[in-house]
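There is one chain below, alone, in structure tokens, taken in the form predicted on its own.
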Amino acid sequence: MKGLKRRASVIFSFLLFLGGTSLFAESSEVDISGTLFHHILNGRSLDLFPGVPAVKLPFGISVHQFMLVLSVLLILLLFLVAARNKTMKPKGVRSVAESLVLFVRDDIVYPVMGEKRGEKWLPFFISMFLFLLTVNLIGLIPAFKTATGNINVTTAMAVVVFVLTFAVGFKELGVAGFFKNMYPEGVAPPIGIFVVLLEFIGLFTKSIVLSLRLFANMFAGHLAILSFLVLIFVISPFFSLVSLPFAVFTYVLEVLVALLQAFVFTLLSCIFITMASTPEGE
């Protein structure tokens, strides 16, 4: 267990100490602000390593859009993998694959929609979590960048939920239903009118906070860990004494910070979803 520690704490430190380096690679007189932002923000290239050429992606993709295609791929690797041991009790990857699915199933989708509605939707919120906990991840490593802090990356998967909302809704419920269900019973028409319109703003405020929750959280993290590091560069290089300690408990703290975001985004999206199609009263 403590060569385990031992090897986890090299690794986080190299990666680190990786990155930190690549940030003042390319020139001694830095703009730190520029720097900074420079590996967070979206782009046309790669910078893998140090002293290494940035890479230029083809086709005129960026790399956000790049981490998003990477994303499905290694989703699709992943199950297909997992599909390939057919045994009554899976191991290795196949155990990993039903693992989550078995979360999402179990902690999210069933205790919101119920079992026979959640089965419908299963599918669904499966591909949400795996691909938002990919993407997330993937961002982690120092080379990659993190998709999901791109606003637009976001409003899209917010966009998505706000469409389906009110496509369920239309439909379970009917149009004047699906109004209808937001006024309160036995309350004055002028109260229950202003109470629908509250109701209403609230589901663009609901896809609004969807998307600036998930995007500030994995922006403001990754930026978190690149100042520690450039505080090497501006302060001292004894400083990192102090700072790579910060950075690489701040990296850990990601780790989590991307499982939760995940967790939390898909979450609110089943119960935004399950709400504006049940009718008041079930």
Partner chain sequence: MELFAIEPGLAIWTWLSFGLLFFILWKFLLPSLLKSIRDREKTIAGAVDNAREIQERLDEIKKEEAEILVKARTQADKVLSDTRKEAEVLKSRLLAKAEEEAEAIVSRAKIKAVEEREVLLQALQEELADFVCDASEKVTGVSFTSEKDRKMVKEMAQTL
Second form
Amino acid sequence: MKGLKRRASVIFSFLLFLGGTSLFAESSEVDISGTLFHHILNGRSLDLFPGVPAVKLPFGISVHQFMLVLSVLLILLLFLVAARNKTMKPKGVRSVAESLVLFVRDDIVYPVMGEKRGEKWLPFFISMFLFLLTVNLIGLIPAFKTATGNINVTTAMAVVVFVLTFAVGFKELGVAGFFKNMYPEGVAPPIGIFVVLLEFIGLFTKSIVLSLRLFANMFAGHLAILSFLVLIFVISPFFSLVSLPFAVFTYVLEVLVALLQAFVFTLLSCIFITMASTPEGE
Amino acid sequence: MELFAIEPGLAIWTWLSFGLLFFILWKFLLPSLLKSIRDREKTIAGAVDNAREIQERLDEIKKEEAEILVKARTQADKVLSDTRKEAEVLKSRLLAKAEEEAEAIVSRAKIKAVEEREVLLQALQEELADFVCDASEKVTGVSFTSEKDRKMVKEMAQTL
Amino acid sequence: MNLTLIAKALAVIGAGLGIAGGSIGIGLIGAKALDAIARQPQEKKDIRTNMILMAALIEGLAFFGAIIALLVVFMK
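Same protein, the form predicted together with the partner chain this time rather than the form predicted on its own?
First the chain shown before, then all remaining chains and molecules of the complex.
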């Protein structure tokens, strides 16, 4: 415990030192908003260390594309390593993979879809949850970026859910049944048609909000961390005393948010797909 | 506006990478993992069921044991009470028999005594008759040896 | 120039109002959910899932406002 404290204080003072010196390293006329967004928005090169020139990615791919591929590879690696351990008592990497899978199964898919239907859909939601979780979390590693902080990525994921909602709904209920399913029972036609219209628009807004929520959460979270850090440049090197603890706090909060948003996205898509394809009153 | 810049390439990459991930997980990596989890759950559930079954059987056996014990005790009690009753009956029967015998002996003895008395009485009367006859012969000088006289004396002795 | 500055300021105020509304909503959800959990601890899991779901839906609306404000602010 004592060693941990000392190590933490050493790291903290090192960070303070970095924060203080970086002001003098760059010219005082920095484009604050430019630097801020430079660390969040998509680019074509990775800044690995301060002072070291940025590493240009091969084949002209952007950082967010690189992050997506990297997280996919990470997940595959996790499961490949987990697949080697086939004992009755899981341990190490295997238990990590199993706890993630069990979390998706017992907290997201089975409660919403039921066991019979959920079993069929389980691989899809597991990969969705793991994909989003890894992409969310990978951006918290310094020098890496969050691909889900880019609206194109989240919209692409939301479009997958949107298309699936319609496809599964049409397949399970038929095109007529899909719209009939939205019609509330025992309501006069004018109001009923209005409700159907609202529900139909709701399908679109739900998907749009789904993508916006993930994007805004990740983007805003990283912006908050960076804003605290940028304040050091704006006010004074000694403001890092206040700024760094806040930045660390926000960072820790971001870990929670990354998990929560992956969970919420998966849960909501599960609910949307189930709702659109289950007959009323079931 | 860079924040909301539309990058179709990135969207396509998202689909591709997610699709690839889903495909590989779905086809190759997840089935064995899910199967092993399900197998383990089944094994655990089976073991729990087994344990419950064994527990149930144990409870049953315990119950049976208690039942058998109770039955044995009642049987023992019954046997005991039966034997006691039998002994009682035997005892009473023996007693009755003994009493009967005793009574028989007593009655026989009584009869015998009466008979004896009768015989004695007879003998006494005979004696008395002889004596009276002899005495009156001596007094009167007349012989009373006839049967008729003896009978008369005997009757008189009976009235005594 | 001045007019756009005013518009941007108004957009930021609007975003703040939207987020305030969302915060009130999420606060109410949290309060009620905790109430429900305190009353029926055995339904904890269900209530928590629903709470997160509802909070996420409201949060999405708040973000909607914030994003629109952001669009206005960064408009050139």
